[in-house]
Amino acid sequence: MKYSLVCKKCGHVTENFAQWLAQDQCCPECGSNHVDVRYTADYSKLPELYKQSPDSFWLYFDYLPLEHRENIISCGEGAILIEEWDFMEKYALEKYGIHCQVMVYRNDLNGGTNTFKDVAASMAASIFKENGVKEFCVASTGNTATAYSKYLAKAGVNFNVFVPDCVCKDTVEEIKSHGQHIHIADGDYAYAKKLAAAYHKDNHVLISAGNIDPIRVEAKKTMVFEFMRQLGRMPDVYVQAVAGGTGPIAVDKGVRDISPVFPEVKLPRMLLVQQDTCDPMVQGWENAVKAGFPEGYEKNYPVIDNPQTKVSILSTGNPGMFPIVAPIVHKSGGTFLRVKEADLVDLARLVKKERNVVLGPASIVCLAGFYQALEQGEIHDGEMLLMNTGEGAARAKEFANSL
């Protein structure tokens, strides 16, 4: 047995994904859909893989929940060259006197749809192919919808996606171009999720388990392996824009997987960023800080109905993952940061000038977090920061045109 899925609530063991999918992706004992995937593979062999130059995250096949390599569906994702952006380092030194390294993990270089969601879509398509899944549905703010539509089409899976009414027109057209089915909700992301759940129930179609979906988490945890392969160590600080928070959940999982064998691998301090037009996690965190992190603090967060933001990818007004993400951030010694949406275009222009790169708005929210962190004293002398940027301008043409 290569792996198993262990319920985080009651400890029940599900033998494989065939069984997990047959259980409608929940524990048959307690009904929880939150599981850890555990492996029989030897993690001490990871350093041998670090010597290779992979074309995708499937270099780490032994530590992923797929049984047979012939079922892999990949477009070259997850093995992205980490870049050092010295103009940000110079800014930190000249304005704040802080020496730091700024490393950027550019998901716009992924070979699928140029987004952070490509690794998850590759993992999903491969697992579905291996287990004969023919239909799937999901609610998405944009990037998951696009990535899954492409990869699942390659796996021959009929895909229905439900998106909020603020979705980019480019997203709609791209999903249709892969022959998949898009349903635009007459409301926000929370309403789109209700429609997807109803479709799942009425049509007996598998649905995404959301940000704790082990398919997503297991794919994205390979970031940790890539950081070790390319940097030789874990960064001191991890920065990412968040709507739901699979990224930090996955980094925590990757560290937990390998730290028993490599105790030097530590969870980086997490700085998670939201724009001021949709910042429920930031507000929830601020409430927790003011109250001194009392027991159950993670369950206290606001819900923003129909958030008015131009960053549709980050338009999650009901942060259902806050109870899971907040304790990870707290454990890491990190924080949540708020940046001004009005400043994003100017920062995107700066990035274009300095690096000749046009990124999407969610990526710029991540980079804006660096400057906000400096202002709030959240970056310390001598630290290495890893900026996990989400998507390229091709995923948000209206934003790119505004530059």
Ligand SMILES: Cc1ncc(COP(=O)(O)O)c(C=O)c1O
Contents of the next structure:
Amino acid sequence: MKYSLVCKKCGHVTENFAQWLAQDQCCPECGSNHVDVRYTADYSKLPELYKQSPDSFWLYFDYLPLEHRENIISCGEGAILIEEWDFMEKYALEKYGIHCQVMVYRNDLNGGTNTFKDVAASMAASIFKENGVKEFCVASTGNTATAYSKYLAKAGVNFNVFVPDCVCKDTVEEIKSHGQHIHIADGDYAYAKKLAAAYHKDNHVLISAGNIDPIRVEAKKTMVFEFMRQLGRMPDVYVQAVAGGTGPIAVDKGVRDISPVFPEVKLPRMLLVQQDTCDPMVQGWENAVKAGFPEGYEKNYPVIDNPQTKVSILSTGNPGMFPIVAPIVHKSGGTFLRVKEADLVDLARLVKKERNVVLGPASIVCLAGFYQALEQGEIHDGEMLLMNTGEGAARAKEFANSL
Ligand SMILES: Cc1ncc(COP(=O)(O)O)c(C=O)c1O
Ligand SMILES: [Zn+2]
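Moving from the form predicted on its own to the form predicted in complex with the ligand:
Full complex below, order starting with the chain above.
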């Protein structure tokens, strides 16, 4: 037994993914879909792996929920060279007198579909191959949809994806190019989710278990191992544009996994960013701050119907994961930040000029968070920041052209 899935609510142990999928991804005791995957492997062997130069996150096979290496489906994802962006460091020093290190984890360099959804899609495709899954469905704002389309096609899995009406044209084309099935909902992401749930129920097709899906979380937690391998330590601050919250949930999981063996590995202060046109988590957080974090604060958040944003990837108006993400941010000493959508094009131009790279709008939201954090005094002298930028501009041609 390499791993098992332990219910976070009642402690019930599900032996493996074969059983977990057969249970429709729920605990048979209490019905919860929130589990932690636990491994028998010894974490003290991780530093040995840090000496290698991997081409994918599968370097960490011993700490991933797959039994046999021959089931791995990979396009070279999740072991991206972390870059240091000194133009941002200089800005912090010149304008605020703050010395900081700005490290950028550029997920646009992932080999699959150039987003940080590639690792999750690789994990899913591999698990499905190992367990004979032939059908899958999901609701997505675009990047999960694209990544899963490609990787599941490689695993021979028939895939139905439900996207909001604001989806980018380029995304639609790419999903079709992999021979998968796209359904454009006549409404927002929340509505696409309803359609996907109905498809799952009516056709008995497995569906992604959302942002706490152990498949996604286990893949993305390897970020923590990559930070340790490449930086030699955890960054002090972790910055990400947030929609559902899988990223911060996964960083927390990775740190929880290894901190008993490596107590120096601490959860970085999380600065999670949303654009002002779809910022329900920021609003929920501001309410909590105002009220002084009363008991149950995390259950109090607004829902934005049909958010009017051009950043379709970050159009989650109903932040159902706030009750899980907000306490992680709270325990990390971090905060949520609001940036202006109207400022994104100028910032993307600056990035293009300084680094000769065009990033997608969701990545620019993350970078905009850095400037906002400086303005709000959320970055301190001597800190190392990790900017987790999620996408390139390949499927955001309109945005790229506007630069
Ligand atoms: C590029 C990009 N940035 C940020 C996000 C938000 O990710 P999370 O699920 O961690 O909130 C996504 C996915 O929705 C994304 O594709
Ligand atoms: Zn349970």
